[in-house]
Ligand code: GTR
Amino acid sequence: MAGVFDINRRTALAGLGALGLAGCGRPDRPLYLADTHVEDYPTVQGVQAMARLVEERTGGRIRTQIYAGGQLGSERDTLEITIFGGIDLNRVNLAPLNAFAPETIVPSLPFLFTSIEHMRRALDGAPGDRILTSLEPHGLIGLCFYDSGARSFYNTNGPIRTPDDLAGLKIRVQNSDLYVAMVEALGANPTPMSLGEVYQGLVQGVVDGAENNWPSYESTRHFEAARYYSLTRHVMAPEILVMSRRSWNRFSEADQEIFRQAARDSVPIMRALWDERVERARERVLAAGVEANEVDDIAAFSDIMTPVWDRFVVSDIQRQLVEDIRALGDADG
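Assuming the form predicted together with the ligand, can you produce the structure of this chain alone?
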């Protein structure tokens, strides 16, 4: 199986080359877009909507080929290729951007957002715009944020109710030092790995658990291997759609505006699908026998995050973002 995957991936990558423009601003090939999720996942449906709008609004001139299911590689690898222009568009979580784009750390912080509404308000508003713009010096154009709900811990061992229940567990985290530090602070052993490796890791006991939202927990089938899902809701880092600045610079301002607007217009479409999917995924895993528990004392988790925040929020720009995002929080929590 792995062999087939590698061959497909290599074939796909071999075809990837920097975008060029033929006459009338027509790209010499479709735009390539990477997403780690399967075809029917809301992020993929979001980018499909965006691509359809771009195609319609350019009279079929600009088309996009979507490589879903991580066909082109892990988020970290495909991001690198995107920066070099071999992939034009990429839908990733904010986590793999944390290493080089400090503004992206802020919405990735544990226990920053007080609710999904708070997260949406902040990302739809000025803080979100600032984070999107901050990517440009790093070779990426931030087009829009998509929802990723709230991440919670799941594991093979038993329910997590206090940080003590995490003690000594090997927990897979995304490739971000922030999440390594977060899991360490909770007393567990963080193991960074790409999403595609986690299922095997759980089955073989390389890791005891991981953390994610309901839809990813379900679509990756991690729930089959790790049956305890504990609602810590510790992170609400969003998804982001980026375009390679190299590809972007080849388009006219009018086309660039079409991309921006199509991305914006795809957000409510994605969010409606997302809300449905969260419910469906939750019902499906519970019906399959997953044991889910609420966590009564969230402060026991959030209180020990202070040193993590202190280590990762280091610049005035980040501090200002934290302040501005907090100012948009819910009065009612």
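Same protein, different state: after the form predicted together with the ligand, show the form predicted alone.
A lone chain is what you will see next.
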């Protein structure tokens, strides 16, 4: 069945690609927007708000059809189709962009941001604008960033208060060289694994722990198996809304500005929904008996990241971004 599904999905994507190219200059065709999150997820509600604003501000001339829940495939699949022009808009994680737009690596660096407020200042400001602009040579127009929360470690053994508490633990990570390097530097054993396999992995002892934000920790039910959540807040990487440059070029400068402003106006809507979701998830898992703890000294964790940064921050452009983002953190005191 999986093979048939994959074939059908590729056929559907190919069809969207053909429609996307054939639709150039056809304002009657709705724009296609992909998001892998489910319908009620804050990013989906964010893009729904953006689409609604665009439609209102163009008098119904520009409409958007949203495919949530990964209907069009994985982020890597849909991103390729977006660059080709078959999908007009796409909300994706930064990871699939890292291979061709190295500026997108910077917001994913461990312990770069000192707080959620710092992250938002940086991405709403000049550093964020430079990252969005860096996508244009690669066939994408960066429109805005959406929150993805602060990621922390959780495990089945006990509280993590110092890096020594991570030593030897098998920690599930995303299939990302950066995440693997981060966990290795902290003395744990990184275990790349799809998110859908983690619950059983925790129950069966294949992994001792994982790392994620409060909503994901709650919605995946990982808190039932790994009841120690340690607030390292090591990564605050955002998600991003992009538009195909081929689609973008179909529109007038006035319409392009409507897209940019609608995307910007959707960000506070998404963030308010995200903050509410974080608090609900936190309250639920704490009520279920999860033990949450702050770490003893965050510098003991962040100081270990120097070789990781040296490995992934290799260009002057990246170094300048890091410097500018860190400077914006001074407001946190």
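Numbering follows the first chain given and starts at 1. It should be emphasised that the depicted structure is a prediction, and the values quoted were computed from it without experimental measurement. Rigid core: the largest C-alpha set superposing within 1.5 Å between the two forms.
- Superposed on the core, the two forms differ at Y217: its CA moves 2 Å or more between the two forms.
- After superposing the rigid core, the Cα of L195 is displaced by 2 Å or more between the two forms.
- After superposition on the rigid core, displacement of the C-alpha of A272 between the two forms stays below 2 Å.
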